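As C-alpha cells, one chain now follows by itself in the form predicted on its own.
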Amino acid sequence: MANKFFLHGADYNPEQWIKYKDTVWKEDMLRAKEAGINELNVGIFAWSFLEPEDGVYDFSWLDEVMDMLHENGMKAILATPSGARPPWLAEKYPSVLRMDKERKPHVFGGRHNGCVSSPDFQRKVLEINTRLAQRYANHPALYMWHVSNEYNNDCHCPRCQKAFQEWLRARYGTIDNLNDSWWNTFWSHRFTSFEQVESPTTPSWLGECESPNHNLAWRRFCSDNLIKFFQMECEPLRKYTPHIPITTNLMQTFPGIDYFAQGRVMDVSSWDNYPQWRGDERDVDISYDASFKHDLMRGVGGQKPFLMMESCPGAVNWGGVNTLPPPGTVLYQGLQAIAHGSDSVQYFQFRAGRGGSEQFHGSVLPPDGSADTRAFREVTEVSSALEKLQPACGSVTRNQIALVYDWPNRWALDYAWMAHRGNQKYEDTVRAHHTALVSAGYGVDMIDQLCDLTPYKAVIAPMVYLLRDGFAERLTRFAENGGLVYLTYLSGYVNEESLRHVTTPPLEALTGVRTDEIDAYDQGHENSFLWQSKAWPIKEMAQLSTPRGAQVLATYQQQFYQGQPVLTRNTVGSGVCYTLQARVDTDCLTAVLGDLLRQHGVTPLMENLPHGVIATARYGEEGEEFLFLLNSNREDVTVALNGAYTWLGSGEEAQGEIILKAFTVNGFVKK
C-alpha cells in the first residue's frame, strides 16, 4: 500500500469521554486540526461500549465519531476490540480466560488475558468483527483496519493442550516421527500417543521444561495459534471490506510470535515504538537501537512502507525511571521512522485519560484539552516537517545488504543447553551487526531465513544456530552466483527440529571450515586478534575450528588455541563466504564488515560518517532518490555529501560538506 500522504495521528479513546461528548469531542476535533493531525485510531479498547451486554450492541456513539472524523477531514483506522475484553464476557464464558504454565487459571483483569483457543471467545470476536465490518464497510472515514492490539502471550488450558496436540499431529504425522524429531529416547521420554504430550511447565519439578526440542515445538505452536486467531479475526473484514487494508500493531523483537510469519498474512506492517530517550550522549545508542527495530519492522512487511502505529509525545509512565525527553525529541523520533521507510507518525495517546494505569502516559493533549503545552507544540512541528517531506511518501527502500533475524532460530538459541545457557544474546548480536553496518554507511534490509536472497549483494547472517530447511542450500547458491555471505560462531549447529547433524554439517562446504568446539568466556577470560594492524578484543564466545579449504585471515592471540582461525574466507563459485569465529564489539564489526563489503564492491550510501550519524535512502516510483541523514548526537556534526542534492522542503542546494544540526533528521532529494 503506497500512501499519497503521510499519516499523522494518534490512538483516540472517545468512549472514555462519552459523558462529555458535546464539549470534549468537539474540542478534540478542533485540536486535532490545529496540530495537523489527519488520522485517529478508534475503537481499540471499546468492546464494553460496543457490546455492553452479551448480544446487545450499541454503535450509535461510534457512528458519531466516524461521522465527526469525516466531517473534519480525517481518516479512521478502525480497530477490532479483542485486545481487552469486558467483564461480562469472562463472567458468562469462563473459557475465555487463560491458564498459566503452572496450570493455574487466570481471573479477569489486565488486557491480554484471553484464550484464543476458546470457542466462546472466537465466536464473540467473529460476531463483533462482522458487525463492525458490515456497518462501516462504505463509511468514507474508514481508511484501515487495526486488528486487536499487541497480540501476546500463551495459554496452557486443556483446550490449548488439545490444540497443541492437533498441531503436533499435523506437523509430525506419527508419534514415532515426533519422538525421533525430539530425541525422546533421552530420559525414556518416548510418547506412545499425541495425547500424552503437554506444554512445557514452570517450575521444572511440575513437568517437562528442559527438552529444547519440546520447548521449540511449543513456541512454534503458540506463534501459529495466535497468527491463526489473527487470520480468523480478519475473515469478516476481508469479506465485507476487501478494499480496506489490514494491520495489527507489533512489538519489535517480542519473542512470542514469529513476526515474519505474521507479516506474510498482513497487508501492512505496523509497530509501537517507545525508545527511552535520555537527553544526553546515551541517545546515540538508543537511536541505533530504534533504527534496528524500524528496519526489522519494515522487513517483516516485505520491505514495503510500514506504519509507526504508536510513539510517545512525552514521557512514558511504565518505566522504572520515566525520563522527560528534551525539546526536539518528538520531531527526531517521528522523522527517524520516515527515514527508515514509515509512511506515518502516530502517537499513544491523543487525549490522556483521567484515570487508569495510563493516566500519566505522554499524550498530545492533557485531560483538560489544553493546547498550550510543549507536547502539543512539538506534535504541530512534526506536521510541518511531514509536509516538507511529502514527496518521499510511498517511496521504498532498495538496499544491497540483507541482515538475517529469524524467530525460530532465536527460540532454538533460547533453549540451547550450551555456551551462555539462557543468555546467548542473539538479539544483541544481530543488533550489533546492524549498528556496525549503518555506522559504516550502509542501508540494511532485515530478512528471515525464508526470504528471497536474490535482490541483495551481501547476506549477513549472525548466529544462524538453527538452519531452517533449505537455507544452507540457498546461501550456497547465493554465494556461487557472486554474492557475499557472512556467518559467525554458533552457526549451523542444529536442523529445523533443533537436532544436531549426524552427517557433514550443511554449512561446512560453504564456510570451508569444520566447527570443533565453542568456548564461553567469563569475566576472567581475555583474547584478541589482529585486523588492519590493530588488536581487537574478543568477549564472551570463541569458536574453535579447523580450515577445510578456507583462507585464514586472522587468528587468536591468546588461550590454548592461539594461532587458530578467527576470521576465514572461502571462495564459493564466483562469490565468497566469510566466517567470524568470535564475538567482538561493535567498533570491531564496523571495521571488519566495512572492509569486507568494500572489497566485494558493495558501496555504502555514505562514506566516513561521524559516530552517531546514520544514512538511509528511499526511492520513488519515477526514479527519485531520497537521502536521509540522521544525527543522533546532541551537538552539530559535519558530513560530506557524495553528490549533488537539494534539501527536501526548502529546495536549497546541498553538496560537499554540510552541517547537520544536533539531534536532527535531514532529508534530501538527488538532483
Second form
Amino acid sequence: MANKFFLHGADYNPEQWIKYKDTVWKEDMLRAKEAGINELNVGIFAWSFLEPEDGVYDFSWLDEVMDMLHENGMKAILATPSGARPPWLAEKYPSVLRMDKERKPHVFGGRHNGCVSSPDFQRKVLEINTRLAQRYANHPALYMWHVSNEYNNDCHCPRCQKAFQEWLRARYGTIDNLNDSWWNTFWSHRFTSFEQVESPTTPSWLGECESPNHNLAWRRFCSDNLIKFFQMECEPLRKYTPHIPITTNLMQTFPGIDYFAQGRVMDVSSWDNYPQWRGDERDVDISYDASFKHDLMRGVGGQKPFLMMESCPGAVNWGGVNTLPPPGTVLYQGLQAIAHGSDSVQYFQFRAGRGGSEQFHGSVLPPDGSADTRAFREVTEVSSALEKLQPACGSVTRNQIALVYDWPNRWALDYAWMAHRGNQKYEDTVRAHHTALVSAGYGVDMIDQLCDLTPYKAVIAPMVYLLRDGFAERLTRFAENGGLVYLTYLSGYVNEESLRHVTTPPLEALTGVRTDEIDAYDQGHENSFLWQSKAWPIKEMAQLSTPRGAQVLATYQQQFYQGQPVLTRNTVGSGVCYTLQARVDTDCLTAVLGDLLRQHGVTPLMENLPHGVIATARYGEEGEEFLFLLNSNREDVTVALNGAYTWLGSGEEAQGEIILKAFTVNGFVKK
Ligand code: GLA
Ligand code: ZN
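Got the form predicted on its own; any chance of the form predicted in complex with ligand GLA too?
All chains and molecules follow, beginning with the one already shown.
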C-alpha cells in the first residue's frame, strides 16, 4: 500500500486519561496538531475499557476518540486488544494464562503472556475483534489495523502440547516418519504415537531439550501457532473491512516468529525501533545496526514501504542505563527509517502515563502535557523534515543485492551441537555482512530462502547451515543464469529437518568445494589470510575444505591446515559462486565483498563512502530517483556525488563534492 502522505504518529492511550478527558483529550489534540502529528495508534491494551465485564461492551469512549481524531484531521491505526488482558478474563477463563517451560502455570499480570491455543481466549478475541471491525468499518478516521502488539513467546500448557501434536501429525503424517526425521533411534527415543511427544523442557533434566530436530520442530510449531492466531484475529477484520490494510508490530530479529512467514500473510510490515544512541562515535555502529534492521523489516514485508510503528522521542526506561539521546537524535532516527523505505515515523508514546511501569519512558508529551520540552521540539522538527521529503512517500527500493536472513536456519544453528555450540552468531554474522555491503556503498534487500532470487545480481548467503527444500537448486540456477552467489563456512550442513546428508551435500556442485571439518577458535587461536597484499585476521571459525573444481583465491597462513583454501571461486554456467571458509571482521568483508561485486559488474549507489556514511535509494512511480545520505559521524564529512541532484526541501542543486553535516540524514532527487 502506498501512502499518500508520510504518517507521523504515536501510540496513544486516551483510556488511561478518561477521568481527565475534558482537559487532557482536548489538550492532546491541540498538541498533536502543533507537533504536526497526523496519526495516532489507539486501542492497544484497551481491553478492560472496551469490555469491562464478560460480554459487556462499551465503545462509547472509543467512538469519541475516533470522532475526535477525525475532526482534528488525524488518522487512527486501530489496534485489536489481545496484547494484554483484563483480570476478569483470567479469573473466569484460567486457560488464557500461559504455562512456562518448567510446566509452571502463570498467574494474572504482565501483558504478552496469554495462551493462544486457549479456546476461550480465541473466542473472546474473535468476538471483540468482530465488534471493533463492525463498529468502525466505515469510520473516516480508520486507516489501518494494528493487530495485537508484539506477538511473542511460547506456552507449554496441555492445550499447546495437543496443538503441537496435531501440528506434528500434519507435518509428518506417520510417527515412523517423525522418528526418522528426528533420528529418534538415538537414545532409544522412538515414539509409538504422536501423543507421546512433548515440547522441549527447562531445566534440562526435566525432559527432552537436546535433540536439534525436536527443538527445531517446536520452534516451527510455535511460530506457526502465533501466525495462525494472528490470521484468526484478521478474519473479522478482513470480512468487515476488506479495504483496510492490516499490520502487526514486529521486533526486528526476534527469534520466536518467522517474520518472513508472518510478512507473507499481512498487508504492511511495521516494527518497533529502539536503538540506544549514545551521542558519541559508538553511534556509527548503532546506525549501521538500525539500517540492518530497517532493511530486514522491509524485507519481511516483500520490500514494499513499511512503517516504523514505534521509536522513542527520548530515553527508554527499560534499559539498565537509560542514556538520553542527544539533540538531533529524533530527527536522525526518524529520517533513517524513511531513507530505508519507511512511510512513517511513529513514537511510543504520545502522552506518558502517570503510573505503571512505563511512567518514565520517553514520550512526545509528559503527563502534564507541556510542549516546552526538547522531545516536543524535536518531534515538531521531524514534521517539517517529513514535509520536505514528501515527494519520496510511497516510493520503493530497487536493490541489486539480496542478503539472506532465514528464521528456520537461525533456529537450526541455535540448536547445533558443534563449533561454538549455543553461540554460532548467525545474526551477528549476517549483520556484519550487511554493514560490509552498506560500507561498500551498496543498497541491500534482506530475503529468506523462499524469496524470489531473480530480481537480483548477487545473493549473499552467510551461514546457510540448514537448506530449506529447493534452495540449493534455486541458488544454483541463479548462478547458472549469470548471478553471483557468495556463501561461507557452515553452509549446507543439514536439510530442512536438520538432518545431515546421506549423499553428496547439495552445495558441493555449486561451490566446487568439498567441506571437510570445522575448527572453532578460542581467544589464543590465531590465523590469517592474504587479500590485496594485506593479512586479514581470522576469528572464531575456520572451515577446512578440498577444492572439487573451484579455483583457490586465498589460503590459510597458519595452523596445521596452512595452505588450504580460505576463499574460493567456482564458475557456474554464466555466473559464479564464491565461498569464504572462515569468519573475518567487517573491514575484511567490506574489502572482499566490494572487490567481488565490482568484478561482477554490480555497481554501488556511491563509491568511496567515508566510514559511518550510508547511502540508500528509493524510486518513485514517475521514474524519480531519490538518494539518501546518512552521516552518523559526530562531525561533518565530504562526499562526492555521481551526477546532478537537487536537495529535497531546499531545492538547491547538489553536484560533485558536498558536505554532509554531523549526524544528519540528507535527501536528494536526481535531476
Ligand atoms: C514495546 C511495546 C510498547 C512499549 C515499548 C516501550 O515496543 O510495543 O508497548 O512497551 O516497547 O519501549
Ligand atoms: Zn498454552
